[in-house]
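One chain comes next, on its own, written as structure tokens: the form predicted alone.
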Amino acid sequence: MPADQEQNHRCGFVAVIGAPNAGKSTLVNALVGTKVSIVTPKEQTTRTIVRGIVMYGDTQAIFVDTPGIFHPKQRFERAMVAAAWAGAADAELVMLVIDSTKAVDSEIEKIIGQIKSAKRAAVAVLNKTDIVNKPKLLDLAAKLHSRAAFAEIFMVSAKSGDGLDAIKSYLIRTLTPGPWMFPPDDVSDMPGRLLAAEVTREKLFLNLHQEVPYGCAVVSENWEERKDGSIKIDQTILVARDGHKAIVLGEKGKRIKAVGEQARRELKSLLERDVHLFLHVKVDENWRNDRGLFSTWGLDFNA
């Protein structure tokens, strides 16, 4: 591209952080305009860094969806939280997403304190405003403004799309002038194998209950491009307990069949080609401490 055409370009990484279930992934998907990150009503769905890429005119914004920040107890949880802060450290702008149906509690205060101590450029996004009354929103905004940590405070509903234009306009004005980091047609840099595994994991979260989905992981073991243009994908669902395997399979295999069909349909839509998906369930009580899996997900085993 000629240099004179690049002079008006802007580009920047925007780290989307917050407590679990604040709506970060829903917001990223809405801002990108397509699904790049899996979404479920359950907390701690996002386990690794997901980058969503979007063009707003001559501005390329790369949204970095991160795991929810909470008090970790296990190695795997520590790695997730470390990934969230690493995403924030590498970004030009930090976007703190707050569930406006809840109060600014001690966990949010701690996140704000770390943003301030690191002297990061940051904005706050009050999400889920479609289900909160205006006085409460204004009170939350005032409390956040008093912390003097944010250049702007936005009120949005990621689910309905209300308020997103204000964020887009802000990014067009403020991201650093410079060349684009990715081709303008890209929407994510996630490898196909990992994307496929994440889609299946989302369907597991939506079909399972209580602690079972948190004890599961999905790995795409085989990815075969066929001559007819279709893809054959073999995936292993790792579970921590024998009892969880039976739950994932369901009576006469009905549950895993439903999960596989839902995942296959979505992958067909995302990849725009036929998908042959085969799921296998394996018990591995120590998968949360598997160094190779940490590497696959871009997590620091020693966090």
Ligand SMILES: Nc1nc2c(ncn2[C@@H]2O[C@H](COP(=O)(O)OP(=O)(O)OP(=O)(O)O)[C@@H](O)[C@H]2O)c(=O)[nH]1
Contents of the next structure:
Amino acid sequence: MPADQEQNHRCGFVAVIGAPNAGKSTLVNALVGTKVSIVTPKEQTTRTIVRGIVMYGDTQAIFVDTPGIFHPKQRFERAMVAAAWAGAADAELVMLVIDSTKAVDSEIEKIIGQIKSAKRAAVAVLNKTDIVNKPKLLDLAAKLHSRAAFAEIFMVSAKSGDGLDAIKSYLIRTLTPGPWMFPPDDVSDMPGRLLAAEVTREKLFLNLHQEVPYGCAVVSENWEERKDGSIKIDQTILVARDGHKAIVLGEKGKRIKAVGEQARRELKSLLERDVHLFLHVKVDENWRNDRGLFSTWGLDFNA
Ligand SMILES: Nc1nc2c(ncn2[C@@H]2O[C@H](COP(=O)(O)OP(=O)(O)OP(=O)(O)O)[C@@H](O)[C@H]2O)c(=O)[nH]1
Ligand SMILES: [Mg+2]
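Given the form predicted alone above, produce the structure of the same protein in the form predicted in complex with the named molecule.
All chains and molecules follow, beginning with the one already shown.
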């Protein structure tokens, strides 16, 4: 590319952080324009860093979706929260997503405190404006404004897309001039087998209740590109307890069949190819302490 064309290029990492369930992944998907990160109504859906890449004209924005920040108790939860902060550490801009139907609680105050003490460039995004009343929204915006931590406060609905243009034009104006870091057609740097495992985990989260989904993990064991252009994927669903296996399988295998069918359909559309998906359920009480799995997911075992 001629140097004069590259002169207008901008590129930057934007870390999307916030409390669990604030809508971070929904926002990243909406800003990227395609689904790169899984979304469910349950807290702690995102378990590691997911990068979504998009071009806004000559500007390449790389959004770093992160797990929600909460009080971690176990090793796995500690690693999730550490991954969120690690994602923020490498980015030139921190985007704090706040569920505007909720109050700014002490957890969010703590995150704001960290942003301020680290003197990070940050913006706030008040999300879910489609389901909040205006006075509450304005009150929240005023409160955040008074904290003097944010260069801008955006009000958006990641779900409907309302307000996203203001974020895009802000990034076009402010991200650092410089060369793009990814090919302009890329939307994610996540390997196919990890993406496939995430899609199945999303369907598990949507089909399971109470503590069962939190005891589940998905690993793509085998990925075979066939001569006819289709892909055969074998996945293991790890469950934390014996009793959970029967729940994941469901009566006469009905639940796992539904999960597999939903995942297969979505993978087919994401990969634009026919997908043969085979799910196996395995009880592994200790997957939350398995070093190898932490590294597969890019999590720090010693966080
Ligand atoms: N009404 C409404 N719901 C939203 C909006 N954005 C996200 N949601 C919903 O909020 C829930 C959580 O969304 P996620 O995007 O998974 O939230 P997250 O912050 O990534 O959650 P974790 O990964 O668990 O930390 C889902 O049910 C979304 O559909 C919005 O703008 N409006
Ligand atoms: Mg998420």
